[in-house]
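In structure tokens, the next block holds one chain alone, the form predicted on its own.
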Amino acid sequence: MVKAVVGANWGDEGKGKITDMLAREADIIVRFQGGANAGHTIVNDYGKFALHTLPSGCFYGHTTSVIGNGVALNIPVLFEEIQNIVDRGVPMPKILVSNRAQMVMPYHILFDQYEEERLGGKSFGSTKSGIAPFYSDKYAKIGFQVSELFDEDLLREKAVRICETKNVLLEHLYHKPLLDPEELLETLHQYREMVEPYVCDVSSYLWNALRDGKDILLEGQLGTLKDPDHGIYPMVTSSSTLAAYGAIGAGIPPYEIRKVIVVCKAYSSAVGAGAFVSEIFGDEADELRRRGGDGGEYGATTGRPRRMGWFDCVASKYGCRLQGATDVAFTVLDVLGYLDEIPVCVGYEIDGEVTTEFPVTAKLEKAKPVYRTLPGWKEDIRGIRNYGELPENCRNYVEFVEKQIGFPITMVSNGPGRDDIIYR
């Protein structure tokens, strides 16, 4: 059996603990898009950790975690994780990397820093990981895919064929220091040498897997609203954040994929640029910011402190649509324990009208919220393992937004640890 854990709306959802939780029944972790530019936060037996490569699942002893062929794959990023945590007392994971992967070079890194820089005010808000300069190349077929390392007569005639093409903007367009191919060239056979002992046929291991009746986790990266067709384009990332992608970024058949378990916050957060309609400031964002998340709602990966906003139904409900839940797992609700009244997001009104489906880019940017609000619980829910034992308001507040988004809300998370959990 496959199942998909996914993000509704901007990322930074809970993805992680959710995987590192379910992780614990499944045999096979994939990471099946994106790279190292977002993080996933989980607290475990062995401590606090911010994943960046890794698949969330690689803290048990009996799974084995696979980098998919979806994922940009940042090769000394990989290798100094899995350092991080095995120096932390976590036992080596058994790591399989797809032959069909494509690597982030230091040159995607360098030319996302300069795009940035050039475009100034009218940057995409990037976390300077190299992702979209990486996406570009894969699909101009330019891109470094890990089976061609052991290849040396074609990794030579490519370094210089890439050096040449990058060096007419390096030169002409950013005014920046050239690519040299031989050192190039050297920096692929390091990767070669740390990369080589777990490369394999991933498509044909999981195929192989799944009959032998294995269970089999996808972890994606950030959300819907960050999903290059059906997000807040052009401030997405760039490879497909949706469930239905997993079957291609980990090479599995789409009617494999049984359960879509799409994890939705309690309260909105989002990093990086882009509409965010339910957006709060000032105190009042301060505030939830700083009892948010565990240790506060900052990005795992570059530490900025996240943009606030209450639930957003739309946005939700359309995010869980365009993954296919079939279950929702709503974290972070202990968070909202010290409010007297929330405030919910149940519309959007656009040029004088309401509209309770989530629209494109142009008509989101004028798009003010419609707001409900309900009254808070007030007290602290951590610990509650049973769900009839929530505070009435705190019920209210889940099945309100179980009825607004139209998608069953199967797990309540309320606590950052792997047993914060409430099974509905």
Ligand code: GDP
Second form
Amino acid sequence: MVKAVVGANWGDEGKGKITDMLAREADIIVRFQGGANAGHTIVNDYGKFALHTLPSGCFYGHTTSVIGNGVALNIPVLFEEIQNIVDRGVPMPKILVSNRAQMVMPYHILFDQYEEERLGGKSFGSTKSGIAPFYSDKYAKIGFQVSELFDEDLLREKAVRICETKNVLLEHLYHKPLLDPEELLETLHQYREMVEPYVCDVSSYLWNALRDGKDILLEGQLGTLKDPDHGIYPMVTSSSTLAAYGAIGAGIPPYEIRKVIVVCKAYSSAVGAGAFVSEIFGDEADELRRRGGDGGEYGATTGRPRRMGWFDCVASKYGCRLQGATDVAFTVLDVLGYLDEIPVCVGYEIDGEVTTEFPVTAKLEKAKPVYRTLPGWKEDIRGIRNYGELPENCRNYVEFVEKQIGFPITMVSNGPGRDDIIYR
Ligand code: GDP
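The structure above corresponds to the form predicted on its own; please provide the structure of the form predicted together with the named molecule.
Complete assembly follows, chain above in first position.
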């Protein structure tokens, strides 16, 4: 059975925690898209970890962690991450890397930086991890696939050819130092050495695992609103964040994905630029940011303060629909316990009309939030394990949101740890 864990919104919904928790009963955890541009924060018996590339299940001895073909694989980052967790006492995880995954090259990271510099104030708020240049090259068919590392003639020819193309831009558009094919080849050799022990025909491995009745978790990065097709284009990421893409980015049949667990945070946060209708500012935002998540809402990769907002039913309903939610995991509810009243965005007013349908970007820019204010519960709800024991106003908040979004909230997360979960 395959379950996907994906985000409903702008990312940072707490997918890492939910994956880590569900991994207890899984055999294989697969990353199927994205790169080291976003992070998951996980708190478990070994401590607190920020992962960017490794699947969140890598802390269990019984699981295999898989980097699927859809991932933007940054080999040095992967190795640093493995080293870092092993140094902190976590047993060496079992890792498999798809022979069809493509690699983020040092020049992708440079081009990301150069392009942000060139765009100045008009930039897309890139994390400068090379993700957009990487996926551009993948679809322009000039990316390096892991399997190609083992074909020396191909590698040599391609290194020369790619430097030629890249150097035109480096010289004439960015006025930056040129790439040297020998140096690039050297880097590719290093990557080959690092990745060789883990290379695997992942789609075949997963096919056999499914035949053997194994439980597989697909772990998404970011959320629906960052999807290049269905998100807030162009302020999106470069690979699909949808559960449907899990089939492609892992190489499994789409009908095998039986459960889609959509993670939705009890308030909103976003990083980078782009319309954010229920955004709040000033002291109100600072307080929520400071209290949010586990130790504040700051980017796991960049440390950037996240933009904060009230829960957005319009965006979340859309986010759950596009993911095809069978279950919603409603997270970080404990954080809201300090509020007397909690505004919830229930509609968007666009050109004088109120809608509950999430619009295209040009209209989204004009949307104003329509709020309903619910009473707070003014209680610390951490440690509660039964839904019925939550304060009444807290349950009312969950049930109000569930009705607005139209998908079942089957899990409520009330703390960052593995066991901080209430099943409904
Ligand atoms: P992800 O990228 O979707 O995995 O999300 P992040 O890891 O970036 O952000 C989620 C943050 O919230 C992390 O710091 C988690 O430890 C924390 N977190 C997850 N679930 C809960 C929860 O229910 N309550 C609290 N207080 N923190 C949580």
